[in-house]
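Form predicted alone, single chain, as structure tokens, below.
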Amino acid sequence: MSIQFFAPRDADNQLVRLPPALRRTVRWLPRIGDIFPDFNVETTQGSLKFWEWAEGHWVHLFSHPAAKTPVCTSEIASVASYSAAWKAANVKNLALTGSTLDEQTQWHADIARLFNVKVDFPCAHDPDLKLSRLFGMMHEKESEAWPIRKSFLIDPSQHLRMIFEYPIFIGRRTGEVLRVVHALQLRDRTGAATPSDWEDGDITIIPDDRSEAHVRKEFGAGSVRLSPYLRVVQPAY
């Protein structure tokens, strides 16, 4: 389904003046809460049917511009270096780029030599960048030839839970993706919210009116109400 912008209006029913370049039909773009579509793709580890491959796991699906480029080299090495942490968090990684499988395989050998890490996750070839366009990874004002650095976190029910976007020449921080994985998994287990700069084991927020007995059972400690709208707990685990 596409959406045509004719005469969009704001909350006060006033016309929103769009630049002419934005007055066009736009395709679906993934949003938080969407079920991520199934797709087939060829990877450095063979053919992959996404839903079947992802079943029972969280997935970090991310695009990068191209093999044998400097920032991408550092990113793939970084993701590979966190192998044990991904497995502990039940996360599978899948990289997506327009580079051929031969180019990527040669590149992974360079990464192993340079950083002493094995790229142990599948890296997909996206012919003509068709999937990259579908998933909103192509930003023509950034580059007409390469996808940006876009990351999705998808949960075991195939729902999209996080979206990050970075420009081409700025590398991502792998630890931030893992931090969000831990925060989302905590949310799913306990219903807790996480404050700014939260790390696993830090004070968490109780965003509802659950009983103190429920808090103690869930977190092994009592909560503290800092204000009428801010209630926190330091988990005992």
Ligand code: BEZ
The other form holds:
Amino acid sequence: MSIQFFAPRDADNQLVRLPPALRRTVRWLPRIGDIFPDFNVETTQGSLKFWEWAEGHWVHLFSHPAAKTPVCTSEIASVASYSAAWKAANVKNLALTGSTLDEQTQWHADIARLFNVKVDFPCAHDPDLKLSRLFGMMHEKESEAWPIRKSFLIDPSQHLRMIFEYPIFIGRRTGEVLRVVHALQLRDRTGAATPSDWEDGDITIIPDDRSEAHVRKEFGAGSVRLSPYLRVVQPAY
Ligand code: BEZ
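Mind pulling up the form predicted together with benzoic acid (BEZ) next to the form predicted alone we just looked at?
Now the full complex is given, and it begins with the chain already shown.
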């Protein structure tokens, strides 16, 4: 049974009755800013205790529907092909799916043969999809059997910083996950915000009233106020 815990009101302050299927339950769902829970899982590289394994790194934790399926094959190969970029950004990858470790290991050999890339990160087996359910990766209207393509970025203090959700038959763009890693790291380092389609080295946004001296120190250049609400800087490096 689902219970309507919260009470949205319409413009006339009347209670909006949600269809039962849309009512919230007490189940936790990961949200940006949450501390990501610790968990143990078996992977293609052995048992892993999440917090211990993640310590000191950013983590890209992502679900995918199953081993030996076409879109997932392209995604795992793509993530593996960015190995040097993940390392440079201090990011560890962890894939999660319901397929067994044997299935995944055999599959990685196929990927090496097909794409000439080594899957050098742990890929976890989620028996009965228990973790996938806990992390909101099962969207039953999309599929009752397979997890969707959900990606998390978790920072070195174990805070969840980004969530992407993609449907079963649409592969993700790995470069977009890396772009967000770089944007989050820039934000943490300098306090800057990043505009739409930002890439490393592009103009960035100064989203607050910090001093010009501070901006110059961080970016080696002065800011420009394009409007009362849009202050930007072109980094000098
Ligand atoms: C895939 O291509 O990754 C896929 C195909 C069928 C079911 C689940 C995933």
